Amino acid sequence: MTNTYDIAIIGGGIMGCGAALRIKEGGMDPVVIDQGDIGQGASGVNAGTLSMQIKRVKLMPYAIKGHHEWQLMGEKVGFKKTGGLTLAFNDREAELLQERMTMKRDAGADITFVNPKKVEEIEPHLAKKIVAASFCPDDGYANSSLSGQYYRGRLTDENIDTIERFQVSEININSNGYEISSGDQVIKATRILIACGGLTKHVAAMLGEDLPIRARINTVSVTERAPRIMNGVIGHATGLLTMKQKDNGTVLIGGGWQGKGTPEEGRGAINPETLLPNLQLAQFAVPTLSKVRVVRSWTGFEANVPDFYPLAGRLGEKDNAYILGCVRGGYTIGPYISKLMGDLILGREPEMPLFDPNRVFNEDKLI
């Protein structure tokens, strides 16, 4: 390891690792530090859904590029393109589906509307109460538990230093850049990139920045192995359900239902009051699930700001300080937006615009 790095990246998830790889490719010497293990935070515990139908309209171009990055990684991250359906069970949900999916299709997603008869042909085990549905052939998933292994291997191949179990306690600024401390251990770097997911607000505060970041505690469940009951990704018009069945027969169930806890306290806890409705909605959509046992549920933190768009750019008025995160649907977008951030840090013009972290935040419709 060098005494002083060109840049220290706080956060060893997809975004931090992706930015490190891009920066190294451009000739800088980065170090990636994480309070735990590489890729074992939100990047390693989410449901792995890669669906165009659950991405925000303005983020669609980034999601399409990110989806292509996952496809290039292929089997190394368990990538599967299965196609996916989003379902509506009443007229109100059908109107919501029509509005949202039309906008996403206009933004570039390959989304079509399908009637209940076609839905039954695609997914014969779904409930017969479907009023309307949309279909995207590009939807699929990756195995989030393989993401960390993949990026760890890439960092090793590129001789990028990583320091794990480094819990940042203090960041000091001096004439040479930044000193990042964890107890008695200190890392020096000319530049700094904060990309630590749910802990972003906490770490940014060490630099005197008060960002309006909130942390969601998303719940994911997995069932025992079962015979084939779904072929692709299944979602709900409200966004409160995502499901897919892996090759080994297990079914992953998510949808953003909230657990308990804070990033500062460590891993979140399951909230039975939200877990049960999540599982009930899954069973309503796929009645056969009533015969399958849930074997485990867990949570992962997802940071966001009031308008639900990323923080990606220079941090405040500080020299050589950057931030990347708070991306709703960040698993899909991460491999691509991290490249854009790397280009910005290298002094290049990013292929697509980034998202000014210093903007005025307004609540926006979640579409």
Partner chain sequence: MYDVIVIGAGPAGVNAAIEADNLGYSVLIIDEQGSAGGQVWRNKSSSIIDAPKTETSIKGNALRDALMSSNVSVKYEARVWHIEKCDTIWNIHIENDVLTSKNLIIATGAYERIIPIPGWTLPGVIGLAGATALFKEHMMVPGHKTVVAGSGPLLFYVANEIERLGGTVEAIVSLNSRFDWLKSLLIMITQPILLWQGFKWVTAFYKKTIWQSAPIKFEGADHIELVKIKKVDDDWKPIGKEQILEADSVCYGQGLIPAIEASRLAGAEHHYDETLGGWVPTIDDMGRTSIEGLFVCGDNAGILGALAAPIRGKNAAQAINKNGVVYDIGKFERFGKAMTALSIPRAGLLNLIDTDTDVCRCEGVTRKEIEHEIITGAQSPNAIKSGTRCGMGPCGGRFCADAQAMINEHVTGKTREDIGLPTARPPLRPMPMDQITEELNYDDLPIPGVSPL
Second form
Amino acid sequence: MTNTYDIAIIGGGIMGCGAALRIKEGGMDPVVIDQGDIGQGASGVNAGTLSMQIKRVKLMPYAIKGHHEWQLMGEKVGFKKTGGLTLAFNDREAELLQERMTMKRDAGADITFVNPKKVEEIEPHLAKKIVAASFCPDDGYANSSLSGQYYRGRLTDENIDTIERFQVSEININSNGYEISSGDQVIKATRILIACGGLTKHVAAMLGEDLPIRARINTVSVTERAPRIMNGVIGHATGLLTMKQKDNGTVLIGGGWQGKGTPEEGRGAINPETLLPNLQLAQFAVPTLSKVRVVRSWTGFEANVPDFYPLAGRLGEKDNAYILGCVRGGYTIGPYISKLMGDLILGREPEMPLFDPNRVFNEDKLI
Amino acid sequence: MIRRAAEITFQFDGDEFTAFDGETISAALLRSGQKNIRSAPTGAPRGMFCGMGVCQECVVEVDGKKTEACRKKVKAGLIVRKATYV
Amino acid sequence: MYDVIVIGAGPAGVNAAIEADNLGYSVLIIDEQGSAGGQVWRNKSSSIIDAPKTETSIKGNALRDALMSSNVSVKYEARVWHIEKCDTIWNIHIENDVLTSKNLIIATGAYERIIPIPGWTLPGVIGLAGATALFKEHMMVPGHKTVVAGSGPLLFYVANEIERLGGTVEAIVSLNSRFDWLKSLLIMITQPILLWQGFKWVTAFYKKTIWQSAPIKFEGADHIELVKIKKVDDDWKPIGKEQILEADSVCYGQGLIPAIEASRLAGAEHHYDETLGGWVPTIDDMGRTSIEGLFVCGDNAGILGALAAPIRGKNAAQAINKNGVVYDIGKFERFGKAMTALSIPRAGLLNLIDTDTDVCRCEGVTRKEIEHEIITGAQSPNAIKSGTRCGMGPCGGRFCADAQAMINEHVTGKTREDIGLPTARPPLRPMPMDQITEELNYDDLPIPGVSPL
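Same protein, the form predicted together with its partner chain this time rather than the form predicted on its own?
First the chain shown before, then all remaining chains and molecules of the complex.
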């Protein structure tokens, strides 16, 4: 491989592929590298929720734009706008819901509070134990399993080179740019973008950058096909449950319960001590689920920094090195923020501000 | 000579079937010539296939729960329904 | 806490359990069936009060008696849905319970390789091993007029049982040629009793056997009515004119595949070995895997059949101790491999899988869709699964993974080893949610903190 690319993008998820598409459109020649398959990391195994109600207040404008991108991708990614409910089962949760959803509404999300009677109209199978609920008509989901197929197709259509099964072992910087090695295979590029999710810290370290990135290990489960038991996205005031029933009848259950493992060691594993409460909560919200069988439970890594805001910008003091990751709600926001990232790399002014990776990170305590 | 348990009756999909007490739902249905016991999501008919609780083709509903007919024993008066989907 | 948990109470698992018990370990054996025996020595249903003795019932009862008179604890009708090693302890998750042990022996056996052809999803088409379960458990036949088709020794066993139990075999359609069988004869001589039994079966069905042929299509409205067959060449590619057989039932299969889901979930290394039936755990001669405290025995460690299983079981128990005794399985291994060899898929088989045939029965994914996904760049089983749903259904890919890999092999020219396997994930069987969780007391819900605002 003697070709020198304008930019090597490490990580073939939504972030990396989205940036590659924008960069190519802007006239540069990118290459997308992935240790496994395109779109089979977190982009391909997350629960696919596109919910305004679980987005962070400050990220809401990005989420609204991201949601629009998903809508444009449409059927090819299994996009559905179903509306979504967030539920509170006790007073503490109701208070939490009131406070949080009001702030999210003020940030631009179309969220209203609905009474239990309305809740029953929207989702007749829900437990009759609801104290308070909020509704957002824009909430929905896409099918994350189709991320790989979709982005692989888009990259092929745009003649963007992809190199799968390339496990980066070393990155060298010289006057011409970057040499990225995997064993004796070397890829050369003038610029580099690190967008490899859970492995971002690992790869940034190859460039001498120590970032305070931690990986969360989110658990998702899917059931067999069942009769219709829910119409839209169902969430919980604490954020510890997301559920939706696909058109084929399968129910996807998530909520960020933590599994085991690290991105460096492999794909992670579920932890029964967290999986079971996740499933209990799902059945508590929708009792008919208890008769449905779980077919598969799995985990995916989600990177974050102490303040839970994205890393999106130039990496350290380096020329032509960029980083994009740690985007909470990254599945929703990814297709949009990756465009902004592409614009920055192309030397354009991004439409909305990015998130300086060199900032001081203040710990955002979990409430 | 094979000596079998007493005959009992149970329901499948609204019809009455007989079985030898203690045999599995799939054996009882097959004995009665009822090979088609499920519709796949594509609408195609399905019946018992692997016979050992792996393939999930013979799944029926008992008490609203999907159950492998090749593992579930028939009891007198058991109500078995065809599995339903969206 | 047990010293040893054994998953699977077939001949390998039971012998492993008894041997471990004899060595002084505390042992628990778990099986999803209601009693020990596995598939090969499957116990009779309680609906059968009395019946003539058979080899299955004699050997099965002997196995069950031996287990009963040991100190081994048993747990039947229990389904393992997850396996994890926490430090040095194995956590074995079954319905609403977690069992723990210092050592784990996996003896989960096998399931069938069944090549997808048009109509293979029709009711009345069942696996060859599935048919044996009917014979052994219920002493019944799959229909009135049965075509028995596929490869390997099970064909003749199934045909014989059908007629013994009062059914009619319309024909045996054997992929293997007479010459294939002759080639195994030398090894079969080491097992004179089995050879004699096999000889009796083959001669009994000689006239009904259509050698070197395969079904190319099963037809019928809502159940099987017609079987269309063709001759195959030495590569098992269908050739020549179509022949039509009438049948109300078909027993169909092309050998066994090791059930490795449990050992994969437990984290053991695996490799591909077609002489052992496909993907198998990488082990030493006693069944030690790449994971400390994890042992495998029986057909899930490679298809060697019921003769080798007891010895493999004993070896797995001996393997717990570094200086354990090794029992020799030499001649049983050679015999088992010779039988397995009769079903090693040949390249021409792929021609049986019509482009519009559902390869994935659960999700209805055709060969054409799988090929398209591979041609457009899906490189791995995970990627193919994600894009097409092939293998995403309730059987967990057990009945499509092999055919999917054959198609991949054909399209990309990659080896099975390079193609690899999809990520192993629990549950090992579809689990009703209320069977793995207890009812929630909402206030006890361990809320780890809400997401950042």
